[in-house]
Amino acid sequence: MDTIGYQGLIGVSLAMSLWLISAGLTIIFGVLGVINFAHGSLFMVGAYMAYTFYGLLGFPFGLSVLLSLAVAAVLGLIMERGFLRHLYHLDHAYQLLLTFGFVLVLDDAVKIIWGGVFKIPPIPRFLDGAWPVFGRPFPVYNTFLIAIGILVGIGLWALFEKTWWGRVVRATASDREMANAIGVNVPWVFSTVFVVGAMLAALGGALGTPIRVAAPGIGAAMIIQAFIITVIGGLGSLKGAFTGSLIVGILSAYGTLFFPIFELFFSFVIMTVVLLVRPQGLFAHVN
């Protein structure tokens, strides 16, 4: 029982990095209508930030998220005022091309600038050690994950639900047409929600960097898990995304302890089953 427990608790701090990159996701699609394949490159390069301010210029660990987050909005901002929103118009099928040559352009800029190396650098020495759970030694760091997954998803609720941004974000989602004739700035509303979306991807790698090497294609991998999440839980929903991210985490977590063979076999297994019993997702509403 102790190694279920354990291990249990290997895949909550799996699902939190998970959540980061699938909040953003969601939140993207749940206003703007875009499902933006190059998610995951945003995710790569908040990692690559991170380890270069933290790990080769040396500045603080906070600090180092700080700029990789700063990073990640302007270019956010640049994909979505110059790129995405001239097709906002058109088919799913032009955004998912644009998207996706996002991702060829961004893991070639990679290849330049840092090598086809892979890169980690040191956990921070505050967050470094383990402490007994379960009689095991489990990470200071993955609590620090499961920590901040959920302060996250806290501030995210108060965000959206408390805050008059939020209200207007809802509004815009609900009835952009509506919203623009009471004089909303949608296109505003659509480039900060792009830039809080895109922050969340980097916000993800940045913070799983010390424990997840940093690698050309690994935007790839992740966008992969957070569209799965998005599936299971419901296009548009937070609420969805992180119920998602912990099933996805933790079936992961216990996949590779019993069967490391099929590790991502069982979360496809459950998008399937929700797509055949609940096609909107868990979560998401139904008109």
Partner chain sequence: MTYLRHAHIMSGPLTAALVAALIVLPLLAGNYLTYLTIQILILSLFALGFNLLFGYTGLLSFGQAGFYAVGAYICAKILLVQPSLLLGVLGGTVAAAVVAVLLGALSVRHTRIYFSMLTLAFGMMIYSVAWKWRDVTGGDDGLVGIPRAPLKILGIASISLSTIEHYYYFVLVVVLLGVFFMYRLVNSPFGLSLQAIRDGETRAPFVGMSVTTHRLLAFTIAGLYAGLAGALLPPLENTVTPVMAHWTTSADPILATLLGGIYVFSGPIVGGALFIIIKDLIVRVTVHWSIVLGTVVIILVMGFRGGVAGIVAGMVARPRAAPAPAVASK
Given for the second form:
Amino acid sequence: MDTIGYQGLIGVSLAMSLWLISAGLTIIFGVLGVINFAHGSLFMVGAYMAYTFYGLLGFPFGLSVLLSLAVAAVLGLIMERGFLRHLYHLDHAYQLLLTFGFVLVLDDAVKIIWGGVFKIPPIPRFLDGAWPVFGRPFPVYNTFLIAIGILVGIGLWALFEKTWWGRVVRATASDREMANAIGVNVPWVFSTVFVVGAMLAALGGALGTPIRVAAPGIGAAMIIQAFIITVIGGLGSLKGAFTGSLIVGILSAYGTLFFPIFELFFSFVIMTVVLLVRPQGLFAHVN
Amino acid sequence: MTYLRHAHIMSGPLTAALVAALIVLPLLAGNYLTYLTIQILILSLFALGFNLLFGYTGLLSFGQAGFYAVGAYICAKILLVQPSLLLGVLGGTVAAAVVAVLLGALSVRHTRIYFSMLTLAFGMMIYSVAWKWRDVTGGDDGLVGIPRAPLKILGIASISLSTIEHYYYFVLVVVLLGVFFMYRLVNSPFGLSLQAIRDGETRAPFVGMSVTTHRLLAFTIAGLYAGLAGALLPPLENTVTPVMAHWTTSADPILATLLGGIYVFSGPIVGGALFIIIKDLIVRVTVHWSIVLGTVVIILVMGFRGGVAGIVAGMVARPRAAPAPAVASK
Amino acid sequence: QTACQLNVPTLKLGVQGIASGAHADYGRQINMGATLAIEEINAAGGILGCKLEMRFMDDENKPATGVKNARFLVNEWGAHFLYGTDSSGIAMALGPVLQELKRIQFFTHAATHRLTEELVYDKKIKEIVRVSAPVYQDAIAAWVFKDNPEIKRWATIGADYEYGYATWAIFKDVMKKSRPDAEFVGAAWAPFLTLDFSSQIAAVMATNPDAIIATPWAGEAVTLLRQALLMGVFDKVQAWFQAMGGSVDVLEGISREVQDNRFKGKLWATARYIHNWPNTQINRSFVERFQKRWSRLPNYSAETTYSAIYITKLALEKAKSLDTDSVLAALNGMRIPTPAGLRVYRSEDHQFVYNVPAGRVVWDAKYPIPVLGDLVVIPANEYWRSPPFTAVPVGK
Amino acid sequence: MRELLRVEKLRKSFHDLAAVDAIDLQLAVGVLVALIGPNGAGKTTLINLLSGALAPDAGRVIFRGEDITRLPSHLRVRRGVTRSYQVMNIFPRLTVHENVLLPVLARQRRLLRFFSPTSAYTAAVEDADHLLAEVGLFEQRGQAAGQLSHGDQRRLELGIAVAVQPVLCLLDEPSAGMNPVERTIVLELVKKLAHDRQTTFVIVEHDMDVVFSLAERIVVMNRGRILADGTPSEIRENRQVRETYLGEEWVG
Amino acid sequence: MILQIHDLVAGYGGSVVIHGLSLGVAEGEVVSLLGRNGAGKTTTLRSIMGLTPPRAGSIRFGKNELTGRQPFEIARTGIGYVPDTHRIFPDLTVEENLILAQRIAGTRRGPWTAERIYLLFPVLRPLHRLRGSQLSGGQQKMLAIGRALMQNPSLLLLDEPAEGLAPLVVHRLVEVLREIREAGVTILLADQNLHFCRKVADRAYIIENGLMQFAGTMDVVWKNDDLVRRYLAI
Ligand SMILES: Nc1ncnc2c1ncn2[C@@H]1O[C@H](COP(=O)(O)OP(=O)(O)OP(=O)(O)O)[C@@H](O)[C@H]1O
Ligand SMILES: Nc1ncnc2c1ncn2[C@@H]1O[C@H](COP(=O)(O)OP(=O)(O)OP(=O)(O)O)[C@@H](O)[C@H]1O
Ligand SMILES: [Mg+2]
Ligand SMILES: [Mg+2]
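Previous: the form predicted on its own; requested now: the form predicted together with the partner chain:
To see the whole picture, the full complex is given below, headed by that same chain.
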């Protein structure tokens, strides 16, 4: 029983790091209609920046995370204002292609800047160690991830449901031309949404640095998982992304425990089952 | 919004000249160039099938590599047992089409990104099977030592294809036939129906067609083309590995098609050639191919928004005329 | 200046490895090792008066790219010999193509036993020669711990591919011979690019193992070890055997933790090659020159590539011809001192056999990164598989 | 009067709102029926139920004696039930000609032909051209349909709808966006088609000029139910209809 | 003239639809833009809004030059737009659709409130919690008009406002437009329905193929059969 509980909790912490990255992806898709392939790369940039500020320059961890969010925000702004903006009128596939171009560039760019060897900052003291849960040591770090994930969830929910900005964003999401015509500064909405998404991706990457590595290619590892989760939850739905993360996180933790050989399949099987039963994902709006 | 039609940039004489050039190519070019051209031919075929789904039917599949791999693995398996090229290639193609029918039946009711993700999942499941079912597929190391078997025609003749040049001609013939059939297909009533479905999914049933049946057929044909392209690979490389089924391989025809242009018949072919040539040239200069290729992709997307062939088609600006009027205007 | 006795303007060496993505450092190490060897040999007049020229290509960790590179290097650029290749999948794909290209490749990293056992020994693809150590080396763990009766229950956190499976299978095989009482209690598998191993660690720890053998490598090895630390694994197990520990990047990655003794001396590792062993003149001088040239310690893939080029030199000087058969004949019976120690050519499977050490990961103030101490060196013949080969029982 | 379609107790609710509330209706062959009623009366919903775009909660739809309540749209089309949409729905990227050719080919069961170019099906091409001439779009046959103006797209829609040679044709505000003169011309065309081809048309229309001058029968809906059903003059005189829908302007 | 268009050129993709159109609307006036299908009425309104950006010419509204501006900037100069297809926000409720327009325009203290819109279109009141996508065609049209009014605009661009509305509602709309006009709002109305235009408009412009053909009072158009036949009928 303890084993089950412990593994489930591990699954929840997995889910929270998945949630951070899929939240941004789903917001950007929901509003801009863009499938941002480079979302994983922003995750990677977040990790590298956190490494640089925290591991290399020795800034406090919290500050380093904030700084890396700022860098991601700037990068997101450049991507959106400089490039994506000019492609909104084209088929989705062209945006996909463009963001794929970003992936290629950013992957190599970090290699040129930081070298091919992965980077590892030390573990911040307050995140080190474990405390007993179900009779086994459960890392403080994973507990921290769970807390952050829940906080981000509440924050985003409030942002989109309770603020006027959220309503403006939802209107823009459904008909950008008309929103523009009633006076919504749509380009600005797009930029802010893209920047928020980019920062969420970077947050996922930055928070991961203490226990993972920053390496070229870690973005590619995340992005497909994030796609799967957003689709399971229903594209554009934050509630869906949260639920999807929990489903994928927890089921894969149990999968590792009970069916270790199928690791590779898990998330795809989950997604297929969900889509076959609910073609629009769990929480999609029915239009 | 502008409405780009499926345009043509290849005139008859131009096509003839291109085919002639392809025929003499191995006589003039070195081994490597011939090899590279085979790769271009295979990717073109792969992308052409993909674009039947994407450009014509409006379904963006992220899982075409799955069928590509099925074609390759089955062809490889056959060749390892029975070294007959025709049998291998046919077997691979048919197997891919069969798998496509099965998976298509589950996917074609979905559209847009949901379809894309479902096909991604199926492709990755095929990948996982190739990776995990080691007794049959050789696991991540794949199947090796696949012979470039001779072309046996009904036991009457047997042509050795062991050299790259000979194999090149075989591939050329297959690909030209593939292009020809696809050309006829997209201009047939079936091709027209697909485009109608792409443009007005809800409207299509009311002109009397079954959207699902048409999509399933398109999916199967695309799978068949992917399988055929895949089946041409093992005899060339002597190996098949699971990466063939990975989503990154599915990205190749997508990139090629988008670079070339979705709404131009020859877009996938132009894009396929461009994609392979650009990358080959970059790799010669730098190991940082990724940043250069990425930049090229970004420039092409920003600059050639309708795809390279699309832009050319736009310049040629010959809006395709409807069939000649059968009755005089009143 | 003597003219080139091999009748070519220059001797062209084509090299490839992973130079993009998460494992890019391995390709870079191959590149550095090759460059160093070539610079040295050229400075000393080349091989039989022929200058060496090198071209390095990124195989992207994709078989198709590896094959295409090989074709380019040979058909277009005119390479006389090929080197490198990190991944087993690419090595297996390259094998048959080498036959068509009629060029020898010296494999300097790919570890699958199938490369030499199947392609060379069974299929007689003579163009394959391996300078690096195959998966066999990891079975050394069985020897290291066979006299520890308290370590009985073994589990693995394995790389979810051939390499991980083969290591676990060969390890179990060798272990059972010396310790019939050994139990293999758990296995969890992690695919390429796993970023979070906590569920694998939790699953394996649920089986209460005495020791763990782990095969993820490069950054994944570091991630795995750091997460295992956080989860208190080193308070519970007696030993952790990291199969790829000899690699510089991994040792660099766990420097802080080793220095703080967080592994409590329970972390063990093999080395396909490690800079602090053997303590020979040739090794010391290699490490010194390498560090001077690149400001970095050499990894095993650098050493194997470096040695492969010296092996080529020796073989060519004997064969005096670029002809494949003559070069292979010259390799016959070759015993060559290299930085990693004496390498002995096994002509049945074209494998260079040499002793690799295993040891405890320790801090030694002499080096900027951790090294292996308490070295255990078992003669390779004791636990490497040797012809005639029977299939490895890779069950999971 | 030959019965073509019979609707029995047809019902469709959205949440707690009955958009179509237990409707009974019969339609005869070859008539032009206008369906009118206040906004939100349930007209579009009824059309959706008849064409198969929505599934009813209860009730039956019987077409030529066959129960088609659960039949998918494309199979209804095969039996001769077709429709146009309130929201514009043509194939914007196809040419005007192709838009009409498609249903003609579908009717001739020639859509699953893979090899010969569409132009080889001369009978179909001719048919399509005739139709285009009938709806006045022959000149624009080579243009992409998406480039037509609103009104021309409406005509094209009508062309597509008749191209399948329907027995029952459901048109939801077919003349929206046309000027009154054109509107009359188009609807006269509809009436002519109804008689020549023995096709029954059900049109939803808010222009009373047109409705009263052309419809042979008018069905008035309100709140999901049928409020009145009769000839134009009967409807004009109906007090309830005047109060809920027409206003005083249309008093005869 | 509060709205002054000079030599406007506009089009889509490769085709030009408006070829140098000039017109003016005085403050407080209701002007109808007439013309047959495809004449370019919708395109003209879209150009004013910046949705189909002008390729040449100038559009002045009050003191503002509108060409080269983004639609949202144009909207904020006090222009409300009702497009020919309803284009309400399907994911927002009826009430949210209305309030949003008001908030964005920053005109919470103007004469129009959600309450007044419900008085104008009583059917909308019980539906106020429904999402836009759940409305019938005509209800969506009403909401679109209501939404534009909530911006409390000084210029209202209406593209076929009566289309799809039941006769009683049209009747009501006519009254409302007169009221609005009394309140000093300027209206430019693109429509083909002479009956409707006659009841609300003072002046009319007739365009054909993107060119101005006629300018005059609505009465002249209404009485001139020749004009109607030439430019408005087939
Ligand atoms: N999206 C578009 N792409 C290309 N051409 C278009 C587009 N929309 C309209 N057009 C063309 O512009 C011309 C003018 O159309 P517009 O819609 O402005 O006319 P209109 O006067 O509003 O007609 P209607 O009364 O039918 O609404 C038409 O010829 C039409 O073909
Ligand atoms: N998807 C839906 N969800 C909830 N309510 C709906 C939905 N679709 C329609 N309704 C409601 O059903 C009622 C009938 O709608 P319908 O579209 O049939 O009206 P209509 O008669 O066609 O009106 P109009 O003349 O305005 O087009 C309306 O009150 C509408 O709000
Ligand atoms: Mg309606
Ligand atoms: Mg219009």
